[in-house]
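Given as structure tokens, the chain that follows is alone and in the form predicted on its own.
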Amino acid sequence: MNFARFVDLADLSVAEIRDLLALADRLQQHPEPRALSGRVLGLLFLNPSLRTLASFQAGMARLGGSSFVITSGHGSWALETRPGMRMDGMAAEHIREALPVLASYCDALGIRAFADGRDLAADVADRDFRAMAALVPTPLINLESAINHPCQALCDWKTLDELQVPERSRFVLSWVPHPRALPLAVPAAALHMAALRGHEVVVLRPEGFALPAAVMERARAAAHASGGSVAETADRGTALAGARIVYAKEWGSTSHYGDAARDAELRAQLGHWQISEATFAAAAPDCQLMHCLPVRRNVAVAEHVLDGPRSVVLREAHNRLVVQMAVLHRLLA
């Protein structure tokens, strides 16, 4: 199985995803340090990163290739992404010139571009990332866009495989507090991944934080095809009963999307949604905690849970490197 881009896990069949994960396992056991010799990966970050940046650079190096990193406005020109702009502000270069040039310097290009956070319809449609993708003729990797994070979703699938979490088991995507509104990319990707894997998925969130209808419909379609299910509730007791996985994630209010003041007012009342050991009282005895990181200790998740036996967040983070090496191998070997 070969593909020219990795921008959405939904572009692959379940069989193709499992084939990609088998390659990741194979590369773990039998490294190929010269597989990408002479190949160059470009990485463009319009937003901050730790795991995505480091794991792609490390993965490329372990496969014998090289990489370069452009962080907009830090060591490079600040980039303008909006169409039709009169560029008389801080941005010195537009992506319409920058992206084709960067793509010409490398064999594959990865782009990270978070949600604008003001227009929910535009962010759910991933308009900015799609516009950028249209400018890139080389193999493209989505390092996180407004509504998707396929690299994280693939790593989470591998983590569930390693934990031997069976299909049809209950997977709870639980909203947790954060000092500010965060994007929808990871919750949307995690929801779709779990539905595609065939779980009984429950989105647990307070009132005002329901995931967009288009995100839920997409996940329900994936669940229908896999034999799983998708539900949504604000009732923590009902959602957590018998749960095998609690995937903690922060995101902004969708009922007040783009309104920072109203969002902050709403989340100020929700500190009790922090995950602690008491959260797992109704869950399965072997229920484990997942989170994509970074995580705000003692805000989103209590440190006794993060440091305890339920937490697999470090295992998840390590798997970013493993699955991304497989993606790079498929794209460039």
Ligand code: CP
The other form holds:
Amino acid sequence: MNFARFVDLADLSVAEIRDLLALADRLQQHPEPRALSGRVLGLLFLNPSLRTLASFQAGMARLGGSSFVITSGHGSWALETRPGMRMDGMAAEHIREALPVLASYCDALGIRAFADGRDLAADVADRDFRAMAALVPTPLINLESAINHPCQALCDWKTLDELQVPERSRFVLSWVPHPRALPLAVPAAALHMAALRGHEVVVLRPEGFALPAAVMERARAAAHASGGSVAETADRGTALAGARIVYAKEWGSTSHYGDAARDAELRAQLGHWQISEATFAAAAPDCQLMHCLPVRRNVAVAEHVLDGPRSVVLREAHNRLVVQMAVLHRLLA
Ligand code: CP
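So that was the form predicted on its own. Now I'd like the form predicted in complex with ligand CP, please.
What follows is the entire complex, opening with the chain shown before.
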């Protein structure tokens, strides 16, 4: 199985995902340091990163290829992404020129473009990323868009496999506090991944933070096909009973999407949603904590949990490198 784009894990069947994870395992056991010799990966970041930036560069180097990084406005021209703008502000170049130019320099291009955070329907439809994708004729990798983070989802699947987490076990995607609203990409991608893997998925979130209906419906369809289920609740006690995985994630209010003041009012009351050891009182004894990172210690998750035996966040982050090497191999070898 080969593909020309890696923009949404849902584009792949479960068999294709398993095939990709088998390739990741093979490359782990039998490195191929010349597989991508002479190949070039371009990486465009419109938003900050630590893991995605470093792991794609490292993965490309480990496969014998090379990469270049453009971070909009930091050593390159600041890029305008909005259509129809009169460009008399800070942005000196529009993505309509920048993307085809960058694509012409490389064999595959990765783009990180977070949600605009103002128009929920546009963000759920991934409107901006789709518009950018249409400008890229070369193989394309989604490094995190408004509503998707397929590389994170793939690494999370691998981490669950490594931990031998049974497919039918309870997977709780739990909202956790953060000083401000964060995008929906990781919760949407983690939900879909867990549903597709066949888990009993529970989305645990306070009132005002329900995931968009379209995201839930898509996940329910995936769960139906895989023999899993998807439920949603604001009741922490019910959700966490018997949980095998708590996947902590911060996201913004969907009832007041784009309204920073109302969002802040809601989250000001929700500090007790922080994950601590007490969170796991009714969970399975071997319940583990996942988080995509970066995580705010003692805001989202208590330090004693992050530093304790339940936490698999470092393993998860390492697996970004492992699975992305498989993606690069599929796209470029
Ligand atoms: N999880 C993740 O994508 O990390 P970065 O934002 O650091 O790339």
